[in-house]
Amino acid sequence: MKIYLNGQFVDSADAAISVFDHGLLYGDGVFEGIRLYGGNVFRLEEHLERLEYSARAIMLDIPHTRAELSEIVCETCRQNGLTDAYIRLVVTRGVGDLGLAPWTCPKPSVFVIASKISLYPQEYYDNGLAIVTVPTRRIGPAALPPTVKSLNYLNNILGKIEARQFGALEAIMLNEQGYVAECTADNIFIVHKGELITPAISHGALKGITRDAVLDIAEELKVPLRDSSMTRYDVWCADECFLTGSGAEVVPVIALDGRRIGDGKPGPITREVLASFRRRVLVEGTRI
């Protein structure tokens, strides 16, 4: 496997980051998880825009233009002979000293990995996931804005560990006020009385690229849509539920905390959204 690393393509065994890189030492950096479908990098421009905004928010200067990053991403796929892949684009603060100060890091590090991913087995797309709510709360927007897709994912990882302890593959994380923020790695949607509802970004959710695609799909399907405060009760009493993310795509949820959602099967709006999403991923984006 070839990895892009700071201006060159190297074998994965030789792709090394310094132990003094602040991305490793402190989680000081930003990243994007991107998908390649049939030679089409889905919504690459939107991913690169979000990366720029995340970097701007933490005052990290990306040493490439958006056009250069686009070509680097595409070339990484070509170097590995891939037409379907998961792409990880990472920008770290770079090498510095052992102190926190980011101004000791004169040059950011940039690397791109393109490989395969299968987050959930096909049976879960066919039959749905049973998920739980975990005790760990989502970091508040005043502490770290959820719109910054940073390398510091320990909050999410703790939620993922708890999900596994409860026998689930994914889990809802609440914010400090007790409202649903997002899942450990996905945004969440419910359907109630024909309306599609998702937590507001201000409640601690990442502004997901797949989430945005679903907003467009809802308009296409003429499904009423709103973002709103959402509690566990709202999910328990929903007619349908599904999760979205670049890794997960659109995956149905059929139970939360032991309560069956709807009839316990993926619902009709969920199936329509998934079908529309799978058509869009082949045409919306950048051909490699």
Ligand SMILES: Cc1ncc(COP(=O)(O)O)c(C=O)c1O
The other form holds:
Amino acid sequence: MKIYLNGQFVDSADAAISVFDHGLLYGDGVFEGIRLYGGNVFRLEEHLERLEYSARAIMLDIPHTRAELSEIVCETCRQNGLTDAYIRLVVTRGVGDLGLAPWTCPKPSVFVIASKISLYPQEYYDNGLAIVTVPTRRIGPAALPPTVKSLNYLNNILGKIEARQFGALEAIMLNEQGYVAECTADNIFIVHKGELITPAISHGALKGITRDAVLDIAEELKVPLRDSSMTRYDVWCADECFLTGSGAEVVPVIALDGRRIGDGKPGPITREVLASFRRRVLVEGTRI
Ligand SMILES: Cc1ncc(COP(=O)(O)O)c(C=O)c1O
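Okay, that's the form predicted on its own, but what's the structure of the form predicted in complex with the ligand?
Everything in the complex follows now, all chains and molecules, and the chain you saw is the first one.
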């Protein structure tokens, strides 16, 4: 496998980052998880825009233009002969000294990994996931705004560990006020009385690229849509529920905290959204 690392393509065995890189020492950096479908990079511009915003938020200067980054992402896919892949684009603060100070890091590190992805097994798309709510709260905007897709994922990792302790693959994380924010690596939607509802970004969610795609799909399907506050009660009493993410795509949820959602099967709107998403990814995107 060829990895793009700071201007060169190197074998994965040689793709090494310094132990003094602040991405490693402090989680000081930003990243994107992107999908390649049939030779098209899905919503690449949107991913690069989000990366730029994340970098601006942490005062990190990305040493490339958007056009250059776009080419680097596409070339990494070409170098590996891939037409379908999961792409990880990372920009760290770079190598510095052992203190926190980011100004000791003169040059950000940039790397891109394009690899096959292990998705949820097909049975979860057919039958749905049972998820739980975990005790760990999503970090609030006064600490690290959850809209920043930073390398600092410990909060979500604690949520993921707790999900596993409860025997679930994904979990709802609440915000500090107790409202549903999102899942550990996915956004969440419910369907209630024909309306599609998702927590507002201001409630502590990442502005997911897949979430945005589903907002467009709702318009196409003429399903009324609302982004608002959401409690666990709203999810327990929903007719349908699904999660969205670049890795997960659109995955149905059929239970939360031991309560069956709807009739305990993936619902009709969820199925329509998933089908529309699968059609879109084949035609939307940047040709590599
Ligand atoms: C915390 C979190 N929320 C939501 C998402 C979904 O975002 P996207 O659809 O852009 O992959 C991710 C994806 O990585 C995530 O890490």
